[in-house]
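The data below hold one chain only, encoded as structure tokens and taken in the form predicted alone.
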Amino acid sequence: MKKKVRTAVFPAAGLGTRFLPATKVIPKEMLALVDKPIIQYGVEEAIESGIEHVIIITGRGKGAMEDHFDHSFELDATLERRGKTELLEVSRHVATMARISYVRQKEPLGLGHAVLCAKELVGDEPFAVILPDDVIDAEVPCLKQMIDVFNEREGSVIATQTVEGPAISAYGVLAGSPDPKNPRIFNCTGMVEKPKLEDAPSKQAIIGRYVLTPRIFELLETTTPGAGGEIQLTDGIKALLKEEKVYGYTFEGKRFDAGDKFGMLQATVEFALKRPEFGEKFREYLKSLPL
């Protein structure tokens, strides 16, 4: 019987340098997207998901995540006894959403080593690693989507986005070819750390969002690190992919980089222009703006 994808692994170890002076004690993923904080809108992705567990990686000073997703019996205390019971559900909501475990990384030895961390917790099944950072709005969550492909492939999956022009040289790239029955899926053979645009193998950059079998524990576990002495993720993924397929998911969506502070701003009008309560009113103050 094949295992179920039940687990998510979120790195968030990260100082989050590119928003201070904000995240000089705020963790970046704590950061508001409108009224939600960054890592709420990946952690509510993987439970539309089908996600039973979630492990958020964590680093010193990154506090506020377990605060947030903990029970405040002051807070609710003091809604409920002023009768706020819409935003009383608002807050027991946060803390019940997920079954969440963390683990400490104590020491930024890289996206790889971050994974590694979570080893204990996810045993010997396939999961999900989600980056915070990259938001994705989807009508089917992405994280769905790619589990499905997962379960049909029997493979690992990572999610993709087409990236034309210079910009790709931002981003990993993954080498090989479409596959002739689904356009979405990419045979993947390779992969290149941000490519000049004469080098990239294709244009099928890398997002925050892969599904792994458990082999890359160990993968992870003897890789050399590279510079600054960090492990990478994707240099275990090229090991994994002497063994085992692994394939490219050029996903329904539409990716915001909230770790950047112009996709940030991006993210927060587009996000805010779709809530019901104020979207209209907000579209017409930026109507009236001098642009």
Contents of the next structure:
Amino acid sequence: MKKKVRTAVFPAAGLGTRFLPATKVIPKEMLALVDKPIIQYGVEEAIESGIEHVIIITGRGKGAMEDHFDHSFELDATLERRGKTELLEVSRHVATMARISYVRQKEPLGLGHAVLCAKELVGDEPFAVILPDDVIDAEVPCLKQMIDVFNEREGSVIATQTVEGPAISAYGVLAGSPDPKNPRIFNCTGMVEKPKLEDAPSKQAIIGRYVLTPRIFELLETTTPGAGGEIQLTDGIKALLKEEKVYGYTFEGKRFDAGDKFGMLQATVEFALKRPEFGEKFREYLKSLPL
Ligand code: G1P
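Form predicted alone done, so how does the form predicted together with 1-O-phosphono-alpha-D-glucopyranose look?
Now the complete complex, all chains and molecules, led by this one.
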């Protein structure tokens, strides 16, 4: 019988240097997008996609994430005493929304190594990877769309989007060709991490969502350091490609790079505009600015 995708791995051990000084003490995954830490958007997406177990790969100084997804007795007791029922509900919801396990990545050896840290907890079944920096606004959660493709095609699935020009060098890039039956699917024949523009095999950039078969773990064990001297997930998947089908998937939705200052600003404006409590007020405010 086919195994269900039940687990999502969240690599969250990175230093977040792109967002200094804010990330000197605060984990980048805990930076607020409107009023929620960015990692919570990813965890909510995972749950809405049918994920039952979340594994967060953490590192030194990342304890705030564990506290965030735990009960806060002083806060809850105070809210209860003051009769702040709605806020109490918000606080309790965060603590109970998911079954979460934490694994420490003791050395910053790269994204591939971070995913490998989840091997024992995931076991012998397919799983998802969500990079919390990539916040995706979509009607159908991006991961759900990908799990549907995984179940239908029975091969690993990587989220992609078209990136024009030199910006492609910030991504993993797929080689291959569009599927004749479904233009959203890309039949992958290779991939390269952060190529120079002239070496990029296509405009299909990898975005931080993956559905992978467990074979990737064994392959990551023998993956040697690649781009930036790090063990790259892209290189592990490239090895997987030699044995199994791997598909790129152009998801429906909009992705924001919330680990980047400008990307976070874009996400903040767009998410704030959608909020029923103050979206209209915010729109009026933006319109009033002498732009
Ligand atoms: C990682 C992956 C890269 C992917 C990117 C998407 O890079 O290694 O293949 O395109 O995420 O956000 P990072 O941004 O962590 O350097």
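Remember, predicted model here, so these are calculated numbers, not experimental data. We call the rigid core the largest set of C-alpha positions that still match within 1.5 Å between the two forms. Positions refer to the first chain, counted from 1.
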property: Core-aligned C-alpha movement of Pro166 between these two forms reaching 2 Å; result: yes
